[in-house]
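The chain below stands alone and is given as structure tokens, in the form predicted on its own.
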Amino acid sequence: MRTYISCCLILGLLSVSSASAQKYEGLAPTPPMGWNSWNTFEVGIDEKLIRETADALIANGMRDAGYTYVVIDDGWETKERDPQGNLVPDPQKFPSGLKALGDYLHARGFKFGVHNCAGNTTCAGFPGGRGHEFQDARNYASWGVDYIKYDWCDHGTANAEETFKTMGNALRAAGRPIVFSICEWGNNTPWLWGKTVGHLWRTTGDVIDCYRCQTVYSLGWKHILDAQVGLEQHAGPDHWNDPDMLEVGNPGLTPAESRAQFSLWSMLAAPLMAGNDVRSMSDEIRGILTNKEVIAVDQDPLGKQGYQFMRHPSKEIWVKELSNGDWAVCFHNSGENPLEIRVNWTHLPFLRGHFKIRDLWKGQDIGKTDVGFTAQIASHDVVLLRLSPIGE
């Protein structure tokens, strides 16, 4: 009887907890930055790749620019759980185990992330977390995991909000502060309920390395950008809209499209998760990913997501309020031909007073807002400016 009562009490406490999921607060005051294995390698991952990637992130300056999360996406586990129901790292891919890999990353100044799924199986057919949330969370904590990306495949008729709350409660109960990335694809408006459950939530399906193409499951980044309009009110410190990872440097994008995605994701205060092979990227792509002035727009401590101020055929203006009275203004040419823009700053009513203008890709101060601004923008490219108030 005593055992029965204790079990009932525990179940009752878990039920109450499920109704009021509370994440670890303060883990993501600015959008997380790091690298994720999926976009380039999908399930073709192993510990050698992850260690080489971490070493490359140090050598190329990305770690010091802020890319501190190294996230192993789908495909790290065996096809079956062990007899005790535990997830098992694939011994062929990760012979040292995930704890040792996490130790390797931590020793080099990184934080360790893994992927799993809220359904019965992951999107690649590996064991999902459904029904094992508390068991899995304890294992993640024991391996030193700092970040969990939790996907939404094979979920059946499960309720998204309650399902992710269950995993959020499990992470909290495991006792290790872990950033919880809700990868629910925006199907159930996670921006309306995700703030107390996770630190970021996907707003769309998967990104792919193209500008405006679309497949059954994936979207070019311009489609994803368009879907962010109106979501800015739901983002802020420790709770971020996530328009998915960066395709910067991947073969389907031109250098202009890579620069534009990086600029606009920074305007969105989006998590900046690189998805290219950082071991072999060009100097141009490294320069995009490590541009500290653009990163500062994304990581601005005010924590406001930018918004689309104006959209005309082939021309968009995105603006983002920054700390200390600064503004970021991004002009994007969405057309197929070069575009000339002419700006009368008095037509931007959010600007009050006089500002100096800095071009963040040129790395140059280029004037003040007391005169108009003209620029040429190549197809699918951007001009990204930071405006700083001039004291009276």
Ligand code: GLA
Second form
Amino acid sequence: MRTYISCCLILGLLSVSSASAQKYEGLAPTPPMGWNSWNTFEVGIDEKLIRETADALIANGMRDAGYTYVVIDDGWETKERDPQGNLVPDPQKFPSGLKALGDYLHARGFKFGVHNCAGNTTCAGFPGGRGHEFQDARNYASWGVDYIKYDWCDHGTANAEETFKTMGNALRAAGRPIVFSICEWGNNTPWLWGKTVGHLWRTTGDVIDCYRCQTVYSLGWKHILDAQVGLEQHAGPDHWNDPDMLEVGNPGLTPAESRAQFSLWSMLAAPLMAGNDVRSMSDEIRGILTNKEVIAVDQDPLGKQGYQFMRHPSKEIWVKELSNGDWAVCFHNSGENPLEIRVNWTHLPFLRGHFKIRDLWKGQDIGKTDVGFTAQIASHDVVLLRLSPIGE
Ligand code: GLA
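How about the form predicted in complex with the ligand, since we already have the form predicted on its own?
What follows is the entire complex, opening with the chain shown before.
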């Protein structure tokens, strides 16, 4: 009898675990980096644009700086599935098909990402994945897809956690390691259940290229930054909060606002998905996106998301623990006027001992924490420092 009961228990446990397969582990030990078509091109995408973008990412140094995922967002599909129920790449936009595009990217050292949606239709009105999850996942695997961003429009009364789990299980069953990016805009606290389902989850609605504006669907990046406070406890290697993509270099941001978004997204250990036209950016923007010392803050192997240490009406301090006892400290002027900051390092109690200080945007060592630090910060700009211990 006892043997029978324990057999049943084991079988029961096995069936539970096969019903909710675990995600592929280890695909995103640090936050994914790459480029996504949506912020600049929306549905105006085609294979020529994607190939030219990949070529530009190589020529401008971004691929080698870590931007390896090239993600095609909404609008690559035909408006209807084929008679067998398959999603079909639009033959006008992608005449060579997605497998050929994936091959082009893989041959150049990139990984290949696509977007679709957990609802009946995507936000741009193309067929969504609901009810087709396993079929779609098999197609993605056969096209060589490495990353799927899965959206949440037109979901009706579906339960978010269960719906994303279904797609996670489908991806697992398709047998190809695919990064699963959950994009339900933070509506259903994905930071509480996303860790076993996907590798990253959006925490808010969509970013747009402004500092503090707001529309019905979209938010300037400062609003998104404000919404990240307190979420740091939920992120870590292979399970990241995603405060949406970069607007760095897009027309609605000043260079200071681009530099500040890049700095603060790095403090957040956010996925760094460029969203500008990298075929035609200025040297200044290229310099922001490829600053290796700032990227190293984002990609630090400790995998700890930074947190807001202090906030006043026009200034904020964000801090991030890094490996080897280092810390990143980011001062942000959120006001409309220039700001002078004066820092007494003893007021940052997490700093134990003495540190040397490096200014990551100047690319210079600027002293030690045994004396105070003073800096001028322009409106909406940052000063970003890396502190490294030098013993007692
Ligand atoms: C949603 C997502 C965006 C983008 C669009 C595409 O709004 O949050 O990031 O993928 O859909 O329609």
